[in-house]
Structures are given as C-alpha cells and as structure tokens.
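Below you'll find only one chain, the form predicted on its own, shown as structure tokens.
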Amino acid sequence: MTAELQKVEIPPQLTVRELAEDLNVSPIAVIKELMNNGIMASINQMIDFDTAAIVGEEMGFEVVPVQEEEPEPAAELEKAVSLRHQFIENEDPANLEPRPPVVTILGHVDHGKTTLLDTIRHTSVVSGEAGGITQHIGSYQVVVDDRKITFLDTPGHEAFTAMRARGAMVTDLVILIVAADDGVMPQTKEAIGHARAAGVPIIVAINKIDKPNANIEKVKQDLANEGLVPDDWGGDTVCVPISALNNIGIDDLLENILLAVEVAELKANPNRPAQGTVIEGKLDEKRGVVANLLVQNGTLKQGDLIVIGTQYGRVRAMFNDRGQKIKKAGPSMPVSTLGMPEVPQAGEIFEAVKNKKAAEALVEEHLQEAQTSRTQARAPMSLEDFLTRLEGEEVKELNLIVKADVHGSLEPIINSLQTLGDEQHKVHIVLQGTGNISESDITLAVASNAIVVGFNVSVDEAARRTAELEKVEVRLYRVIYKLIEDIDLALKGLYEPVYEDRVIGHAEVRATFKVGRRTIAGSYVTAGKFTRHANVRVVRDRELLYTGEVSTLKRFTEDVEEVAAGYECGISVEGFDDFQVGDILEAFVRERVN
C-alpha cells in the first residue's frame, strides 16, 4: 500500500529558500534537485509554481497551490479598501478589547535612553520568552503586574517625528528622559516639541539620581520653564526619579506608565484582519526582505496576505522581539516578518487582506494616491492664508517653530508672541530654541503643520532643501517688532505680503516670424537668462510697451526651460504680438520680501 504524500501549500512564486522552509528541508537539497532537472538556481532566486511542484514531488511531497478565498463582492471590496487607515475609529465598541500601551523614550543623546531601555528589557521580559536570541526589531514588550507594555525604540526624536510626518500614529505615551546632573538641554527641548506635536502625554524620567552632582529640583525648574510643571509642584507632569544604570525607580516608572494610560482606555479589535505600521524595513543577506511591524488593530497571522504601500506579499514567517517563531500577533505587539518583495519604508501603513484581488485593488488605490500627491503638492501653511485654511474651526491656532540666535533674543520674542491674539485666534509655540534652523525643525514643521520663524539665524542647507520639497514656510527676521507685527496681522486676518520684482535676464529681438497666429521674437540673450513662465517687459526706444508672461521658449524647434546669456532663442509673450527688430526684452520674477 503506497504511503500518502505529505501535502504542502505554496504560492504562485517563491524563492528557493522559501521553498526549502515550506518543505522543511535544506536549501542545498532543493538546489541539488533543481540541478538534477537542468535548472541552475541560487538560494534567493525566484521559481514558479510548476518548477517548485516538480522539486517537491521528487522529494516526496504533494505540492498544491495556496487556496485563496472566493473574491469579495465589489461593494464589500470597496468598503474594505476605503477603511484601511481608519483602524478602530469605525469598529463596533462591543468588539473592542483592552490593548497594551505603546511607549516611546525621547531625550538628550547622553541622558541614558539606551541604558533605560536595556534595564527595562532585561528585568521585565515577557514571561516565558527568556532565552531566545534577541532581535532588534524596533520595539519590544515587557510585563508589569501581568500587564504588557510595548516600547518603541526609535533612533531619536527626528525619526519619531519623521514617522509622524508620514502619518504614522504609533505612540500612546512619551517618556522624556532628563539627566539629573545635566538638566534640560537643547535636544531635550526639541524632544518636548516633537512629543507635543504628536499630541501624546509625557512622563518625565529624571535619570542618574545616584550621581554626586544630581540636582532633581533644578531639573524640575527647567521642566517648569518649558511648560512641563511637575505634579508635586501643582502641575500635571509626572516626574519619576530613577537610575537606569543601577535599576533604581524602574518599577515606579513602569507603574506610572500603566496609571497614565488607564485614563485613555486603550482598545482594539483583535478579531479582525491586522492593521498597523512599519517600524523598520531592511534587507537581510540570509533571510531576504525583513519588515518589522507594529500591529495596532486586529491579529496578524502567519500566511496572511498583507499590503504595504504599492506592494503586497504573504507573511511566510513571523518572529517576536526575542527571536522566537510565532504564528500570530495581536494589537500592540511588535513582530519581525518575512515575505515582502521589497524593503518597506518606516512609517508606512500595512493591512492584511482576504485575497489577491483585494490586495491588487488596494495597491492600485495606493498608486493613484501617489500619482495625485505628485501632481498636487502639499498645501503649505502660510501667514497670508492662516484664517482661510482654518475656516469653520472655533479656535484657530497658528503653530510656530521659533529659533533665535541667543536666549536673550528668544525670551522677549516668545513672551510677545504669547500675548497676541484672542480666545479664538492663538499662537501655539511647537518648539523654541537657539541656533540655526535645522532639518529636524523642518521635519517637525511638516508633522505639526507649522511655520518656522527665525531671528538673526540662518537656514542649514539640508533644512533649506527639505523646506522647499515639503513646502514649509520659513521666515527670517532681523528686527523683533517686524516679526511680532507680521504674526499679529496674520492672527487678525490682515496680513498682506509684499512682493518685489527681480530682473533675471535681458534679450534683444533680432528677427520676427509668424507661427500660426502667434508672432515669435527671434532673440539673443545678452545678460542673465530667460526662463519659461517668467514675467517679461517689452521695451522699445526706452519706453515700456507691454508686461506679460513668457508663453513659449524655444531653442531651434525644441521647447526648453531656460536659455542662458550668449544663446539665441525664440520667445513668445502671452497677449503680445507686435514685436519689432531692436526691441529689448527684460525677464523678471516676483519675489516676496516679507
């Protein structure tokens, strides 16, 4: 009697390594079997189902295709696509269950963040998971009094806010770590601004209290100066003294975390397909594409088909933060997954779908969104459209990031700004600090929809490029009263920018010719340059004849973006056809000067 072959399900395409994992055999054995069938393949090479089936059958397995569920009706598919970013907002409250909080630790570079994370991890690992190989997956879980807490490990507040700027809402609480022997530093202030931009509560961990020069009261005073008034001073900011190095006060900190999130009643629906955020993506030489994910709603299972951005793949293997292979992961659980075709970007949303048809529909919508975002640039927040942009809101807040050259300048600016407006129109200082405007400031402005204002400072080159790309308004001032006046006018809806014309080039008309109904001025650029869509003045015998816009700019028969001095070109001007040889054309652009 012939023994029944073991049945193995595989997808339409997979790598040699993945086939070996599915068959539970060595990749070398699979490569040898492929060679026996005349196929030379490396361990990471993709093979189709037919090839995989032949190999599997030769090795004693019955290989069958993965059984996908029946396609959803069109209406159900459309509904599934439209809900992808909403997570629990549209969930039936009866289906929601408590979930662990997700916590991020931010602070100055030398104030002990890494030590605190290590201490918490090694003293409170999830029960039963000790002994596994530690994996850096961007986050991990601990257990306190039978309750789990997820810690999100970001490289710094810039990375934290970069994820926020891409729309990733992953953090429920921020732990701000401040060294007792150092106090609030510039990076601490930045971290406070980034935490506030995320709109999450803050608990302060005052670290290094065992150092001889520790001064807890000074730290509390520094915090109060930044608007974080300690609870024992009558404020609402919880401050916990700790020593991360010597494991002092850690239990107290963890208990305060649980107390802080009790009020929020954090919940999710574990009985639905998973949704969440990519924490990190990388390419591993041995395992291929690794996607580190944070499940935020639903339950992720091995074998699930997930969509991330414009790609989709099946979760072929899943590991927890201890490196142990797992079959499923519920809300607030961090996992490392294998199976995506390309490395995803941190901050991207992932969602599990029922079948390939639903995945393709979701990818198609993402592609359309990407196309739309390329053609419709981000609408920047600016002073002149402040009230218009917030039409209909009862309270209108103008978010500002304020940088000054020295603290002596910063203090009066902040004090003056905070007196502006009324109950309906207010200034909200997202971040204040000294020094030049950095790329981190611009990233924070994107996340918080803020305007960056600088006094006697400059803009770093990387910050300038990012501001241009992200359409962030950066305003520089040399006079304090002018800065205050502009913000005051914006709050009152009276701000009107001032523009000046800047000449960028001159050209002489040397010939004219007709193209259809239009007259083209064959010209020689004598100075500067001409660009498409620049403004142009037509001057004849030193008298201004016409001012309009360049409608076409050609070199021979080709349309070009610009023509530099010393070259000939054909120029037409919108609304003007009466060119004569000898006319002078002056190109200029309008630039805002306030």
Contents of the next structure:
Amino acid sequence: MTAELQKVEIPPQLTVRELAEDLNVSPIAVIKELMNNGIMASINQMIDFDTAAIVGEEMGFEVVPVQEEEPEPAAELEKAVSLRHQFIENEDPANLEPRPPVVTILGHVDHGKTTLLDTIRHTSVVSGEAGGITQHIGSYQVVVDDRKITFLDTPGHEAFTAMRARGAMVTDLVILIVAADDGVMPQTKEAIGHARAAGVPIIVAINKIDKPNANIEKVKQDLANEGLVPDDWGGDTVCVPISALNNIGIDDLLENILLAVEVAELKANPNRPAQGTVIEGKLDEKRGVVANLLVQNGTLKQGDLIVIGTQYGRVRAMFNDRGQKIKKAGPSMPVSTLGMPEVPQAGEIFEAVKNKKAAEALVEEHLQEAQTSRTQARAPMSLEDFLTRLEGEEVKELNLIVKADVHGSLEPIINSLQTLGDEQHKVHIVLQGTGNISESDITLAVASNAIVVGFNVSVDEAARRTAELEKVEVRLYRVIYKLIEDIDLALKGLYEPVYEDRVIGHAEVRATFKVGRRTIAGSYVTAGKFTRHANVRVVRDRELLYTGEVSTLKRFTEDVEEVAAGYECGISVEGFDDFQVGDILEAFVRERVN
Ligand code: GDP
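We have the form predicted on its own; now please give the form predicted together with ligand GDP.
Following is the full complex, with the preceding chain placed first.
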C-alpha cells in the first residue's frame, strides 16, 4: 500500500521562498531540487506552476493549481496609488493608459544619492537618443527593457517633503540608499519617516558594497530594526546590494523598480490638456523664466497656454532632459519650458487651458482660493482641538513627530505613547529621532498634519520661523510623564490649555483728559513697558478697580505699538473712563504655559 501523497495548492507563479513555505520545507531544499533540474534560482526568484509542480512532486507532494483570486496590491502601494489619483480621479477609466513610474532617491548624506543618480543616468540613456548633453532639469527619464522610469533628481527629503507640503504628490516609489560601510543613520530614519508619511513604497539600495568594510548584514539588521524587514529575512522590503560608483547591481535595482510598480498600475490619460507639478523654477539671464515641469496627466504641447498659481503664459519652447527641443510631452515626462512671466515655485501645480479666457478664469479661482486661505489661515492640528478637528472620522489619529536628546529617552517615550488611546483614538508616530527640531521636521509636520513634540531638545532658528509661519504646534518638554500626560489628555478630549498672566509693565497716571466721551490717562511708564495689545489693571489705593484691554496707546498724537519705561504716554482702557491722578496701571499679557 502506497501512502497517499500530501496535496498542496500552488498559484500560477510564486517565489522559491513561497514554494518552500507552501511545502513546509526549507528554501535551501527547494533550491537544491531546482538545481537538480538544471534551474539556478535565488530565494526570491519567481518560478511558474510547472516548475513548482516538478519540484513538489519530486519532494513527495501532490501539486495542484490553486484558484487564485486577483492578488491584492500591498496596502502601501494602494495608498500611494490613491494619492496619485489627484489628477486622474475624474477620468473615465476607459481613457487611462499606463505611464512610467516617478522615483525619488532618499538617504543619509554621503551615502551615494548623487552618484547613484549620475550612474543611472549615464548607463541607461534613452535608446537611440544617446549622445545628447544631459541638462539638469530636476528630473530625467531612463529606459529599461523598453520601459521608462522617471527619476526626480533633487535628492534629499527636504525637497521631497517641501513639495508634498504644498500639496504636490509626484513620487510613486522611494529608493532608500544606505551605505554598507555606515548603516542606517539619522537621515536614513528621517527619510523612512518621510516616505512612510507620504504612503510611498520603499526599495532599499545597499550601496558601496565594493568597500572592504561593507557589511550588508548589519545594514539589513538596522533596516529590520526600523520596521523594514528585508525580503530574504522573510519581510517584504526589497533590498538590492549595489555599488553606485562602480556600476554594480544597478540593472538589478532598475528591474526591481519596474517589478514593484507593476502592481500599482500607474495610469494617466494622455489625450487631454496637460496637468502636473513644477519641479523647479529659475531665472535664466538669456532665456528668461525657466519652468521645469513634470507632466502627470495629459500631454503638454509647445504653444499650450498654462496656468501656474496666479500666473499664466504660453509654452514658447520645450526641452527634454538632454536639452533637445521637443514638441510634446506625455505623462511622467519631465520637461523644461520657457514662456512663463514669473518664476514658479517647486511643488506648484500647472494646468494647460484652452484659451486666454479659461486661463484668466482659473487664475481668478486661484486668487480667490489664496484669499480665503489667507483669511481663514490654515487650520493647523493642535492638541486642544485634536478631537473636534477629526469629527466624523472613525479612527482619530493624532500624528506626532517626536524628537528627543538621546535614544535612551526616545525609546521609553515612544513606548509609552504607543500604549495611549483606544481602538478609535490613536497616536501615530510619523517620525521619531534624536536631535534638535529641524526645519525638515516642521515641513514634514505640515505635510502630514502633525504636532511636533520635543524632549530635552531645542528648536533650530529656521525651524522656529517655519513653524510660526505654517502654524505648526511645537511642544517642548523636560519631564517625560508631562509629555505623555498631555498627549493622553488630548486623546481623551480633556486637554485644556492653561494660561497665565505675565506682568509686563507699570505706569502712573499723572493727568487725565477727555477726548470725546473717552477719558485718556496721561501716564508715565515707571517700569517694563506698555503695549497696544496688553491688558490693564487699574489700581487705586492698593485696590483693584478694573481690568480691561488697552484700547488706545499714544505718544503725543501718534498711535504706537509700545511705550518703554521712562516715557510718557496716553492710555485709554476699554470700558473704563474713571481714571484719577495717582492711579497705578499694571500691564499684563495672557500667555499659554502648557
Ligand atoms: P550623497 O551625499 O548621498 O549625494 O552622496 P554622494 O553621491 O555625493 O557620495 C558621497 C561619496 O561616496 C562620494 O565620494 C562618492 O564617490 C562615494 N561613493 C558613492 N557611491 C559609492 C560606491 O558605491 N562605492 C564607493 N566606494 N564610494 C561611493
């Protein structure tokens, strides 16, 4: 009697690893069996059903095809694709055609971003067009196996996130470059945070493998610690060892890019007026305003009228990344254009329109939008209104960027933060890291609507200015439990800001006079200062008579913002006209202390 063979269901295609898992044997055993059959395969190599069946049967299994459902694209990719829909959401799917992916390279300084961009560019020039002198236009296209890939060639996550903060979403995939002799460094972690916050999938290029002290395994360990588990460790992060300098592994990297984006089905409608994003804008002495654009939907043609923000102009001339004059550019194609009246900013959206009337109408619309956003101001996320801001959303996530002085304090903070909340109220750590709060932290906060919390760190000057301008809430703590408590209260909707009064100056009333129905206190500032926006306590014979806001503050007949000690001024106080000579005025401001 022969033992019944164990039945195993196998999909039409699978990797060696997956086959080993399905058969419940070691991948090495599968690789050996493949070798016996003359097939040299690596662990992540795809094999087809027939090959898998031969291996399986030789190993004593009965192999049958599985009725595979359409494979779900990875959640990450799905998210990235939905972001990409900013231009094509209203398109009829019937009009959509595949477009090349747009890739950004991020990583720690000196890990080889620029070298990799150069190597890719010079080894994979668009076929048949070689020989042209490459032009820096902020992005370029290469051809791999007859398929195009567009690289944004402004490395650095600041540029990446600055663009995103302006609402532009151009990247489909991030290549995270990590030097094998250095491992995961602070900016590598930042880059991971930025890519994750954008919902863009990551492929890792482990660079400088030619160096004698290269340690690929250590890089993989570092990556796994950051939640990017390499595929040969059983995770789903593709890691490709390369030497950007010596052109090793670059083809493999490009192949992997194409594989990764295949599932995302990147599409656009080439048969409509162009839409896309400004990659760079500059003023050229000879040629005037140069706007380097990435077409994301439609086709841009020479002579098209385009609107960028509140300006419009005709595309007088158009060049590709090799400086060649071109007449039209389809989706994912980077172009350099001449003809705009003003230098546009990176991250601004451009749109081609039919005629001048349509251009003017769109400009008017943008002006109106700018007007409303100025008057309403961007509504930033803040601790106190966290719950109200997310009214109606099923899961309310408080996005945080957490910076601490040392790793030893960061870890307990993150661990405690992650235990807060419940199913519906959660903390989402967009980025964690050590060091002062930088401008790039703030741009990331803008882009991901996050609050920045710092523990025993300070805020860089540029970061402080940007935070003020963009109204990003930055909170600094010296006590861990206080930090955790505030976030906990915010999640529970109990967070109440605490205000304290701070006295800023004293004055003595030396004369009073009437102007219309109001009484002005002619006063002498004895200490500190008085300001236009301060509150005032009126004290007579050590008794508090009245508290109110300054309504006018004058030196002689001039309205002034503030008056310092040693000067005289005229003060009137909202709702109070009963000043007497000898009254003491105390100016104070209300300040938030938590
Ligand atoms: P970036 O700051 O990330 O743009 O890094 P760069 O591309 O400027 O590279 C920093 C340094 O590393 C330069 O001196 C490069 O020549 C060197 N470098 C880049 N890639 C490799 C590589 O694969 N092997 C070696 N040995 N050096 C490399």
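Positions refer to the first chain, counted from 1. What we label the rigid core is the largest C-alpha set whose atoms superpose within 1.5 Å from one form to the other. Worth saying up front: this structure is predicted, and the values here are computed from it rather than measured.
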C-alpha of Asn247: shift of 2 angstroms or more between these two forms, rigid core aligned? no
Taking the rigid core as the reference frame, tell me whether Gln424 has a CA displacement of 2 angstroms or more between these two forms. yes
Core superposed first: is there a CA shift of 2 Å or greater at Gly330 between these two forms? no
